[in-house]
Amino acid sequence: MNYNIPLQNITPLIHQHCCNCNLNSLCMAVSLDTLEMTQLDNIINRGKALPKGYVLSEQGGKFESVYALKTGSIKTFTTSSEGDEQITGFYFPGDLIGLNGIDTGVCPNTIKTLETTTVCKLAFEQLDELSATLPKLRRQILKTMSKEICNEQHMLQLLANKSADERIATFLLRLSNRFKSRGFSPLKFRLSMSRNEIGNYLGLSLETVSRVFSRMHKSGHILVDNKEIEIIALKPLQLLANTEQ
């Protein structure tokens, strides 16, 4: 089920300013001083927690806003004319989502919550106007866009050159690094996406993903308990991922 309730119609949470947000070191406010944070804070629309399956924007819709993820997780995907879904990314607290619509003014993919999620919504027109007066903010936006390009290039290399075991090992290690950067455990975490969604993203079948997880569990690389993952042997997992290539 999709929940297409307009975000602005959702009852607001108690207001939390950027300056006291524990994610400002990961988000756009990373390099701003207190006054600049206040200016950014004034254009942010916050709402209460969104349910799993909530669609923030749809492929082909008018590009109007970007989203800073505060809690929960999100996936982006494209849908072919035949109705086939291709997942293009997974996002976690501190990530900025939606900048890829700037060029055409059209949303190139659908943005959908994977679990209960909260976001900060920013009208791009206002963000663009503010960044014109705050060079540090504009630079941070450009850094975020550059990071997205690098991630897409890495994903293309992953799909072109790695086996199924290498793809999943690399996927788990990248998640580990992302959780670590957010102050969470890099060795024990929960997968908010399904096995089928992981396979879709990595270009693997559901059966292959399940077999690889089972193989890694039996070999002692990881412990798997439904969606809970614990990395037991980090170095062997890194070798399996063939990270030096």
Given for the second form:
Number of protein chains: 2
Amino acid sequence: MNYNIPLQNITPLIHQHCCNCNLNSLCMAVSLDTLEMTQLDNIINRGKALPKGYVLSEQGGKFESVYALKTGSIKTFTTSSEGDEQITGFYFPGDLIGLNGIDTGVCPNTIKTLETTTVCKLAFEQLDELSATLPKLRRQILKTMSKEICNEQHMLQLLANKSADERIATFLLRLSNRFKSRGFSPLKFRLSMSRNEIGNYLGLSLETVSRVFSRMHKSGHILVDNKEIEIIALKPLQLLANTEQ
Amino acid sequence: MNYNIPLQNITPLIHQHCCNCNLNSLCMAVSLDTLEMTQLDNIINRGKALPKGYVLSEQGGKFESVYALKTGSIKTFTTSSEGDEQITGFYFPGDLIGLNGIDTGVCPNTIKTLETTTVCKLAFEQLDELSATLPKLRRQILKTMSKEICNEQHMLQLLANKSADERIATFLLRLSNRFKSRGFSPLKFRLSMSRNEIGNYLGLSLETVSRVFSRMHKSGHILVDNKEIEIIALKPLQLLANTEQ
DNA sequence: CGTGTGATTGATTAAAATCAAGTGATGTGG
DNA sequence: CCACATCACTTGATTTTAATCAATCACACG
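Moving on from the form predicted on its own, kindly provide the form predicted together with a further copy of the same chain as a structure.
Following is the full complex, with the preceding chain placed first.
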């Protein structure tokens, strides 16, 4: 199910601007004043609604744009020479995706929607030029990349020496925090990715993911109904995520 | 053995400039012309020789500077709330270290020398200001961070679904490539980190690291003499690093 | 109403961690 | 310069965890 409909052919949203986007506090536009935001606004190709499974950018392709996620969710993954995928991140509204192509000029991973999703597309060259005159924008780009590095270092720690239960607990709590900061419920949410994708991301088999969910469900920490998750007991999860028991 | 001698009290090297530094093709200075290099030169606090175990920057401290590694080697690691360390990277001459503190303004990891090491210290604020007028420098900073993200995504892939043998083979080949691009021998080198540190980085116990080294030694792929490594059969290692058996 | 995909659950296996000696290297003080 | 202490590394035996293999269940969809 690999849609490759060109962006132009996808239903565009009503034209909207950064200055009245409800995500501007999370996005590139954070800390810019109205005039600066208008300048940013001018280089943005805005709000296309994309179906589930749509590939925004393919690994190996030329790096030209970065994407700001408006609604929906996205996964990024690398495909190794043997063909197996490794998911490198899940993304939600307000996230900026695709900056890691700068180094080589080639997209190092594939960007794919997990559900119906809308994004803003920013041409990187123009963004870079604009950043020369807007120190706050420049700083914001660096911050985004810096945060990405920190996230990945956190994942390294998780994969290097945490148990399956600790990985899942950490995963759920990170999702919870991300939803919270976006104004969604931090205790009740829907997983837009499959067990297989969660396992791939966390270095676990899909069976293990399912077993851990069942275990946590039985012990009353969470409520699992297929993709719907409700966190019942936050403290035990936090304990599991932080401490080596 | 946690030296915390202030930088000022460490023997300074003979004053040297970016324009005649033999690492400028690897470092920030790459692609800058002579005038631009001189401007960069002016904001650099240069060439201090640091003993083994010296802490350049501590996790949780204020983020102010980044470091360019001239000679020696460095590890970066995060310390979790329970106190266990997770090594996030090993660095060699030409590498730029510490940019991931930008996001929060706080150093997200500790930077520590693995042996006698010399570095150049760059005040980040000044570097950022300079980057506004030097597009090539700005691009270089982004490239450095982009490369760091790609490295870490590569590590994620390694930790998520590769066997101990594949991890070690990949580790050795990456070192080999990095030494090669720095003009050192790609087939014979000295590991400046312990088995414990390698294991920590690769998500393996130190015993497993030792066993894999022994196994590869016996099978004639590498020669191991304590910290000295010689790659005898490159092809089998590459095969092991790339393919699922 | 079958078909297929994703999720759950159980049984078995495999890989690496842990536990436990023991060896070799390095460094220190007498 | 040597005896001793310490630390890093190696190797072996056992245990543990999660992967794999396998069957079944549940839900969505044509």
